[in-house]
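Presented as structure tokens, the chain that follows is alone, the form predicted on its own.
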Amino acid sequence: MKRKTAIVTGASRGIGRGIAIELGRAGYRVTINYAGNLKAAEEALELVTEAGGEGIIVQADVSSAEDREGLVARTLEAFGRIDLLVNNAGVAPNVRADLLECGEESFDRLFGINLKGPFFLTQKVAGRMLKQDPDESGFRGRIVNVTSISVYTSSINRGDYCMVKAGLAMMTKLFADRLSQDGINVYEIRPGIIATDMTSGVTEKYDKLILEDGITPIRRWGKPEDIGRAVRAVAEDYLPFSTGEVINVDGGFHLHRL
């Protein structure tokens, strides 16, 4: 079977790396996008190859129109088509500031990387997918947006992060609706508390919440590979009759419990 191709943004570390490795296990050719850490991207590519896939690395800031153009062009030059786009790249505020004190610079940064970038990258990739012949499963493409439990969970010291993730959730619905007749399904994967660089600064806080207080019914930290396996389910077409679907990978955090 001809190998399918995926773009995974922010794939050098953390959740993105976990996704890229799982796609490698599925036999995908993966474009590993990174913003600045070349060494980490090279390590991710090596792990994808060891897992059974192949790939390239492409530096691009998804908030930049020129970089998005280059990311898509390099992928098409190397592989000829795009079967899966995973909008994973995201940043947290540099400073966790109270809602009444946070500044516009942080908001603009998070908006550009976490929402504007994925929106216009999806727009561009979807346009390309529409020109492709359907694959053996009948799809022209698949799109996955990685959001967060912050879509619906208030964190008043990082309100900008919550707002842009909520926007990404709505973006999923919009593109799912627009592309539903075109052989392109769109999904939202909503991680919970995942052990990555982004959460390393609050390890002690979440250790207590998870292990002692039981904030999640499954009492452990999430791992990048947990998200990777959910993306792989989409990549291998285990959800062909779903679009706009939210896949919670959060240890059961979303349950309302007494």
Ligand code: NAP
The other form holds:
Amino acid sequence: MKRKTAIVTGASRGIGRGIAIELGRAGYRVTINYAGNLKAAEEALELVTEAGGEGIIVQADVSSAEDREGLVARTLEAFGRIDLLVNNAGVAPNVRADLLECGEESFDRLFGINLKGPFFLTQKVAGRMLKQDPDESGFRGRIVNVTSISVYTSSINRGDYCMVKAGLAMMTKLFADRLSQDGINVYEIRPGIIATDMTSGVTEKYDKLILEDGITPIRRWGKPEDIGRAVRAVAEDYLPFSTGEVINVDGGFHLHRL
Ligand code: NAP
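Can I get the form predicted together with the ligand as well, since the one above is the form predicted on its own?
All chains and molecules follow, beginning with the one already shown.
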């Protein structure tokens, strides 16, 4: 069977790497996108290959139109088609600042990388998917957006992050609707608290919240692999009659408890 192909943005480290490895296990050919950390991207490629997949590494800042163009072009050059786009790359504010004091620079940075980049990359990739022949299940492609529990959880010291993630959730619904007649399903994967570089600065705080206070009904940190397995379910077409769907991968954080 011909290998399917995916672009995973921000796949050098953390959640994106976990997703790329799981796609490797599913036999995918993966474009491992990274921003600046080539060594981490090379390690990720090795792990994807060990898992049974293939891949290429492409440096691109998703907030740059020129870089997004290059990312898609390099993928098509190498693989000829794109079966899956995973908009995973994302950043937290450099400094957590109170809502009454946070600045425009951080807002613009987060908006560019976490929302504008995924929007225009999706537009470009969906345009390409529309030109592809459907696969054996009738799919022209699938798109996954990695959001966060910050879509609905207020953190007043990183409001910019919460707002752009909420925007990304809306973006999922919009593309799901627009592409629903075209053999392209779109999903939102909503991680909880996952152990990566992004959360390494707040380990102590979350250790207490998770392990002592039980903020997540399942009392453990999430792992990149947890998100990877959810993406793999989409990649292997286990959710063919769902689109615009939110998949919570958060240890039950979203439950209201009494
Ligand atoms: P991470 O460990 O900090 O890794 C970030 C990844 O994104 C790296 O591969 C990085 O590449 C890449 N990246 C950063 N800026 C980029 C840009 N402008 N263009 C392309 N790639 C870029 O983060 P993570 O924790 O894995 O988070 C991944 C996604 O999950 C993000 O969207 C984040 O908001 C979301 N999320 C994370 C958590 C959590 O608890 N960790 C929870 C909910 C949602 P380099 O290696 O080259 O820097």
